[in-house]
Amino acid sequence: MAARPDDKLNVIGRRQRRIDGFDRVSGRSEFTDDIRLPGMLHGKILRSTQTHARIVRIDTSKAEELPGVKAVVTHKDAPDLMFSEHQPVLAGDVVRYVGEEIAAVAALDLLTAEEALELIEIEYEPLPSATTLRQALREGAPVLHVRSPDNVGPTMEKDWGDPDRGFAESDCVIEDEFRTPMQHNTLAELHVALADFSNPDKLHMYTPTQGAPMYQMELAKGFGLETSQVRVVYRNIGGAFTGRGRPKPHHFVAALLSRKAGKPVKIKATADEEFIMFRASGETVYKFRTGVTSDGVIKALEADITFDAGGHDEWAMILWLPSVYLNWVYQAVGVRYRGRFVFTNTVPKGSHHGGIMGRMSAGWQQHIAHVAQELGMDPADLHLKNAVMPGHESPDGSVFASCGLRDCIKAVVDRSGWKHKYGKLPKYRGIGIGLGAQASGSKAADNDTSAAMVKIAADGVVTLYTGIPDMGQGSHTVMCMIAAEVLGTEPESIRVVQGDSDITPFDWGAFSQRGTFTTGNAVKAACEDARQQLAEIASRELDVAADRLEFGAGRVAVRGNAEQSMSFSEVANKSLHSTEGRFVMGRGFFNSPKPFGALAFSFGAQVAEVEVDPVTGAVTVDKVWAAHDIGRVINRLAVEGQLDGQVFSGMSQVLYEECKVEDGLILNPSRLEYKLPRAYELPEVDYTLVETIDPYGPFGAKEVGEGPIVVSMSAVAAAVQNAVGAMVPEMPMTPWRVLRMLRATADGSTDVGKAWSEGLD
């Protein structure tokens, strides 16, 4: 019994339409807000109106007396219910940002809940506040937390390899500074949680999520339950972009209200609340330093990053992710990293699309282009000279078993006509190249496991049970393609059961680019288990050894003799109706043998060509050439769609997106005011899919999740840099900032950092 050889794959590599496409476009897809439970109440959260204040008094009596109100909760109802190590779910004595959760109500209808919030009386004692990094770091700044008298929270300092030697061996050391603003993930589906805690022994949580286990663990810890006592149900999900990796305060509040009221409670964000509840990226300052020889060999890389944590430090991973990323692109002797959180009186921060590295890369790759300029080199040549290769072991210990980075660079340079354009385009036109890498299924826990199950009915229909959510990226279609390839059937004959932690097998979820890689390996193993069972039945029926059978085109045949075969459904039927009555059920799991980090890495290169309007400062992205090393293409149609989406989101962050904040209050909390490009502004994208056949991925596949956006942001930023004549030190590169750059470089200057920083608040 054998699967088809790699050169005879029937399903993998095709252009497969989404298996759930009809439901999506017809409106039949069910989202969390579509769910109604018997007796369901509506919850609303009372939020702080102060940037920093002491809570002197809370009076909820009038709200409690309002007809239709079934529960009111404040800190006193759950003083030990913590969202993070130092942060209660509902504020106790002090609030530290506008929007912090103070109280909540549950009522029969939404209007009554909103009216009840207005009846809650709060008396504040205002405290001094610091709402920007500069304010928080000034001498004598208001202190947000006693444990951090200088407002500096957790810090990470790490040397990989020998950066001191690398800088000592360098002929030239270049330094640059870059800033990014607070940005929002702009999810298609607003935050929503429906909690049913009416049975104190079981919490049912309905919510969009990237993975159930993290929600189960944190909610269980908060309410003193075992993880098996928390059921997480998720249906379709309207995007995540790193924004749904763990529960947020409203999940705890909904459960708390449900427990007190004895009824299910739904909390859904309004458009304004969405910008408070989001926990995306905050203001960040990057200082880059690179040591290089006169002939262009990068010896040492250094990054010093200051993150605005907001009022509380919630996402520790923000500190360490950039440190390892610096190791994955160039062959440097050493890497030095320093990251620190700074507390400000603003909404706590998380991560935007691109997993922190995208925003950093928009500055870092401009910095590398600046290095090339100082050396008098073509940046594409500098990239190619220093790019990592297959088998390379980086200073952080990552080993690249497959790596097509150099192939990607060569592809985009060739297809874009780079050599005929770089330095030769008309004024106000620019071309830029960016590189990037991304881990496939980076392991952050010893049991970073995905499991899968399949059952095969007598008519040959396969049911796949998986815990991986599909957030719009097409994971379930990919899983069906992997299953169909192993079993020799078609994706359309596979049904997916997902979205319920009480039913589906364990899966950490769809983050760290682990869907195709980790869950795909689990699905492949489960189907191989089922195929082995089917082969035992078929071998008896066909009177041949099981290892001589092959599965394909809906049949099980003797290798080399297609006439001696049975249909897939016949074999399944024979199995169920055999003497033992075997009902075929396969199981599989995958847990990387590596104790920490990733087994596989994807790589990419992109070239962007832009035009700058010298009158308005507006930037138009004309075309992007994208090459991505994905190991092996599973669904070519989905890969191209992912590349389109990543280019769109990448240019959106670089050119448009910014939360405008004044005194801790977000001034543009809506899709009308928070600027995003329109669909027609997506540039033409030229695709090159580089297949390196990774030894660890399912059928050799790697990620194509957030890997491309890291590259898109760097390519677009580098193109604008090329068009205006100097590194643009701040994002987004809005028209007024671009005009400022054009004026600053009008005299031919390429060092505008000092002039730019003097204009910052």
Given for the second form:
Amino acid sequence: MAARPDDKLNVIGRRQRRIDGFDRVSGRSEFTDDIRLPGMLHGKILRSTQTHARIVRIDTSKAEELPGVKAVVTHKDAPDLMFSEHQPVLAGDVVRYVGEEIAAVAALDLLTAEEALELIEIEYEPLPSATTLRQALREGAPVLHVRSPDNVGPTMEKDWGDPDRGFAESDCVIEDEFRTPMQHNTLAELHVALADFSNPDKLHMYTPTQGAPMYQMELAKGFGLETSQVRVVYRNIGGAFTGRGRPKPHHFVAALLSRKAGKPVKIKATADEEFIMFRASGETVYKFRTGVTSDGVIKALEADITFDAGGHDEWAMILWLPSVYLNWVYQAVGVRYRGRFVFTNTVPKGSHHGGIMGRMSAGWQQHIAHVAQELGMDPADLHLKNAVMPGHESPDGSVFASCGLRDCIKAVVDRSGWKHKYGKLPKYRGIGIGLGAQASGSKAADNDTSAAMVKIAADGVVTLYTGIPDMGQGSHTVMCMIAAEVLGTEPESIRVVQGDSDITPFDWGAFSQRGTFTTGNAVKAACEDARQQLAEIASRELDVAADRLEFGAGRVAVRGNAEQSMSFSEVANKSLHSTEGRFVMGRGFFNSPKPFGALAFSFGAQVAEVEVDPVTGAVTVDKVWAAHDIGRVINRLAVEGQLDGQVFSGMSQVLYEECKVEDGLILNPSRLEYKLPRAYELPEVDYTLVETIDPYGPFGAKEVGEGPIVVSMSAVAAAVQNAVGAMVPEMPMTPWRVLRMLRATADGSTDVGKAWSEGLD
Amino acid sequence: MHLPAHEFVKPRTLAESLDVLRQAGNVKLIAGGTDVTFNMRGRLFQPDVLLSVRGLDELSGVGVDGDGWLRVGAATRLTDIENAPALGDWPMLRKACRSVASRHVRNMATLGGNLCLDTRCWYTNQTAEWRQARGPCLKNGVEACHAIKTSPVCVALNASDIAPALIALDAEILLASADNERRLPLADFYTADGVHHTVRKSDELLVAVRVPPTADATVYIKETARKGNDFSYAVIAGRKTDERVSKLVLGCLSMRPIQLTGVLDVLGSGELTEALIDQAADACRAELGVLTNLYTPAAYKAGLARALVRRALQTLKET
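Output block for the form predicted together with the partner chain, input the form predicted on its own:
Let us now look at the entire complex, which starts with that chain.
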């Protein structure tokens, strides 16, 4: 049942310290790389040094003879083991990018494994390659896959509502183009997989993950096992940011090596290899088109996006992700979306923190600001006029049961002093506003289930069994707060059992902002079940009707008579250590009643204020005002942490991050040269939490895991746009690009895009 | 990646070290090891002998000689230099040392190591597999350059943040070999060749740096992609002697630190008016030589050099 805003809550809404905080900062937390299994071998992957080549010959004999080497695998060991539909885990006759997996070695130690790799001989017959979107789309370009003679892979074309009518009803149609580069998610914890497949009937996979089921399913399918024959084990996880959603080639390779060697095998990425293993986002070109009436009513929205998929289409989901963003923010008559994948001879792509929406938003919200400018409107007014409202049904059929977007806009406009600043700031200062919406648990298939169990032991200790991983977002703390609220106890007193698919109940995992919403609902239901069991027993023992009992301070008491009460331990003992022999175990689950899509949506608006150094081109983000409707706030401290982190990462992607790619090689595959900002660069963040109470979320909660970064990226980009005086057509907005923009706008250039493309780099 | 196989030698005295340098063939010197071990893991070089001079008495310590010159042993840690009371009279050196990397790195890194830092290039400072994919270059003894296709010399960037400051301070260095010892101005230590980027001979060891006493006003600015713990996009060190700008040295933009003598000529002994500063800043491009797109675009490097010259001159004007 949905909670009402006036519900009396004891735990929910607190500033709760992480339940695992001390372990984390004291180094006591265990991560996958800390795990050492008896007899464990170390694996290394041999990767292609060619952008595009036929493999003529692979000779592994010298590597196999090296003392200490226990297994060498190539395509021949698993010709049918596929990573994606058309892509073997280990390359067969052709390699399509530098870094593609060709062979692997397991040895007694890492040094031997590295040495063995050098002994593997590969003869290539180089093929012509296309390493950029432009090269791949050119007439007569080298073809990567015979099934795609024009190098265009999967596409998506879809209209929602009536975009033609929308454009026809518009007085003004504005178009803009935007580009984003290849970017990389610099996770705190490098990729690592420890596979124990020494018994071919059971594959144990120790690895950081966003959710065990997808790993179980895909590994089971690959190796011809039942899902339950794959056990996924994980410990603490150093970030995921879309990067640990499904197994990657190294998981399959580790399993393959382990099966062949009959020993556990660990493969851990080196810091530079991480740039190949991660599959982050690729070069992307966006064409935006918006139809609007002269008084500022947005009628039609269109985006046409071309993605560099890399050498394989590993993750086609990226295609439709941006389309939802077009549907959820403004009340348009129609939405049109076109997306296409283009194959290039580069590493296959996934996405960066913020999904594809964050990157798109940095261009799209500049585009909307441009629309406002053409109309002579303040962009904040245009946003407010068109923003979705509670009860709105978007063209794609999403219904916003709760929606505080307009309150968010008003809050940031008010708190930032927008009306005194927009158009009135001194030269080289800029202010920008961005909007966003995010689904809280978007269901893509029936198995989008979270289940949870809660056990009350004879000593009264509450143990929660959950399959939701904590990648740093604080999900376990949130689950303990929900459990503590229902059971009338304290979050710190609850123990969490997690991280083993053989033990914990099914949970699809931490994807699509479903943790708090979906798992939270499951945990709440499990605790309500346990509470009911406790109440039944206590009611009998205390000889009072169950509805006259209340829970608090770890006790069950008769309402209004604290003398008459029992501790959890006493209740659990009465049940367990008696002829009844039943222990208190609550079960709960959640699976959205909707067959597809989300039940709840979060919304947000942010204003960013920046300063551009006209001499060096450096951009400083001075302050960000963030207002987010995330439903009921469960853990205020964690919400603020999420906002800080996402403002930081959003700013980082807009201003700093770029994989410099030349001829298919990443020039800066290191934390030194991939210029991620540091804490020094984090601006001050002003938080406003708009707590609409969602009817479907646990205690009315929605999500705060990804919504804010999309908004941060748009606000920072729009602020730079405001400072330099024109839409910045490319990310990241590095000093040299900003200087070029300043020159172009100072020259009074009407076509900044042209001046841009004729620029130097 | 692991370090490639090598023999690690750590003599107790300078004399022993110099003997090893003379006798062994393929030797790499190591002091703090913050750069050497990193590059060795990437197989940028594979020495037979790694000769450690860390902590050698003859190479350690900060003090003022009888003639008033500051003397810093080459193997002195940057943290120890920063903290040395004597540095109060050479504030620019302290600032330059403090600008290097992070506290953790400076607790290991040495002055000699910083002055001798290998030049950097993003076609070279990669893993062996990466370079294999790209192909060899002048750094591997092959007549090819990926940064500037037609370049006959390696154009990798000098990475020392401290060298420009010491050059501006007229520092001299002491080089010793088993049978010789020589002094030379630090300004003459560097060459315009990214492979053999200093004039140090293979049997020589940088023993100490000496800096003459001065009360001149100085300026030191380091520009990076982000605050703290990073290699520079560019650094500038400047100095004013008798109301006249006497030194301007740019670092990290090309193979060696660049003394902007032409800019000084433009400035002459004139008053530092905005017009003259602009004129001087414009003159700096001619002294930069060939610029690369390594790490930042060439045009940005030229613009940044100009901007740093302006900022340095404006600071000197106000001091």
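Numbering follows the first chain given and starts at 1. Please read these numbers as outputs of a predicted model, since none were measured by experiment. The term rigid core refers to the most C-alpha atoms you can superpose between the two forms while keeping them within 1.5 Å.
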Of Tyr680, Gly581, Gly27, Arg147, the position at the hinge that separates the two rigid parts moving between the two forms: Gly581
Smaller rigid part's rotation against the larger between the two forms, whole degrees? 13
